[in-house]
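Take a look at this one chain, the form predicted on its own, written out in structure tokens.
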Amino acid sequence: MKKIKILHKSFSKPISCLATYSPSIAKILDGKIDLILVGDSLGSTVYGMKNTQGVTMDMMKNHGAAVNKVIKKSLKVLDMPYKTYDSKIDGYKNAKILLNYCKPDLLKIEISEKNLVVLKYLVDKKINVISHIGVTPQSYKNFNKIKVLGRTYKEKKNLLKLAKESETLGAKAILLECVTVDTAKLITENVSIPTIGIGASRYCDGQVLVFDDLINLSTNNKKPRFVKNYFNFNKIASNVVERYNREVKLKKFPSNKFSYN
């Protein structure tokens, strides 16, 4: 098993993480980034859902197993889907199913004050857990209602408390989603486990994005502010498809080179 030492503050460089849902992409990412996440964001990215609440255990099992079996170097992280860890007993039962079927190194769960008991129970059962705080997408039916957290003193205080409690209970890292710069900095400076940000500034100990967003694979034009496109796959793929269509219409493809004699 790969060493979890990557998830230490003493790790020499910021932690890199990307979310993907296919083994072909995972092969490209493996060893080039520190963590590969099979996230429940596959609900909207792959299945066109309006939120992540419709993501099932079977979806996570199938994508998790397909992706994780090709990863040899990077750490493997898997999301627990909505309503699968409402109680510590259900959380442990479903965590064991995912661990046995997909073989991830860590599981990620969205944390609030109400389910800290679940985090503690999983850790007590020797399961490596990442605590996801800040904006927790599983809480939203309508993603348009998501707003940045940490702008008020009360929100900062509550998020810092949640981060410290996650650390005390044994979380291996904290994922901070859509929090203000000063809140991310405050939390990162006050916990001894790494923070990994998405829309949470450079002051985190690491960063995560969805691979599809990274290469502009999605046709959704309303992307969050934190998304940076490094490559316009959408445009290039469109050009390739148009070229293929043209060659088929002109009977240039398949030529003899691509045929059997």
Given for the second form:
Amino acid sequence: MKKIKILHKSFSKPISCLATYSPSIAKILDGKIDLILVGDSLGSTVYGMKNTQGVTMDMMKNHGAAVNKVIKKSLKVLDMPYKTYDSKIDGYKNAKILLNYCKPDLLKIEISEKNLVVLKYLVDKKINVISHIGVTPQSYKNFNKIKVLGRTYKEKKNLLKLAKESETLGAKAILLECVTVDTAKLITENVSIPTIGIGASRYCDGQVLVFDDLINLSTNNKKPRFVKNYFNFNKIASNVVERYNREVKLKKFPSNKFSYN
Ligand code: KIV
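What would the structure be for the form predicted in complex with ligand KIV, rather than the form predicted on its own?
Shown next: the complete complex, the earlier chain at its head.
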């Protein structure tokens, strides 16, 4: 696949990735960042769910296909939703559905010691997979229970093992979520595939954030420490809506300019 070369560790600059679920945003992102992820964070970001466990194949198919249509340059990554890869057979069946319907360049799955066999199976079937390790949100019903990993020696050792196993089994990259600086550095220095971090320090080979968080559009009031707001869209949009409302009430809109004769 021509564009997968971006995912080489030797790629000169850190890899940039943003998660989005809407074609209009994806069109803005396309070509400006390396990877566009249709993440299952859409459960909370778009559908107001408390966690990602309620995200369905249909949701991922619809958003994935809509976003796919507008992306011409960036690499396309799609999350496999909760419980769709519990076994290698299910994983392959659902991966094929998503690949056929949404045409992503890579699929991302949340990996633990228990489902490495699924990763291997998908790779053996020539599917490009990103292994998501560290905090894996699909394992949490209650996001308040999420805590940073890698603070203890045992956690650090286990995560390094999982990262190395992911590499050996053929993952194209590792997504590291909410791990300590030391852990991210250790893993990044010890695997030859790129690490892409969210809340995982500048030592990763790349970074990912959710686009809505970047522009303060998210409805989530409790922002994780790793979120940086670059722009307050919330504030600007509120002003615009208030102006529109005022003009409608005052019958200033629509003026002749916006009407047909
Ligand atoms: O679903 C998602 O948006 C993710 C994050 C890591 C960005 O997996």
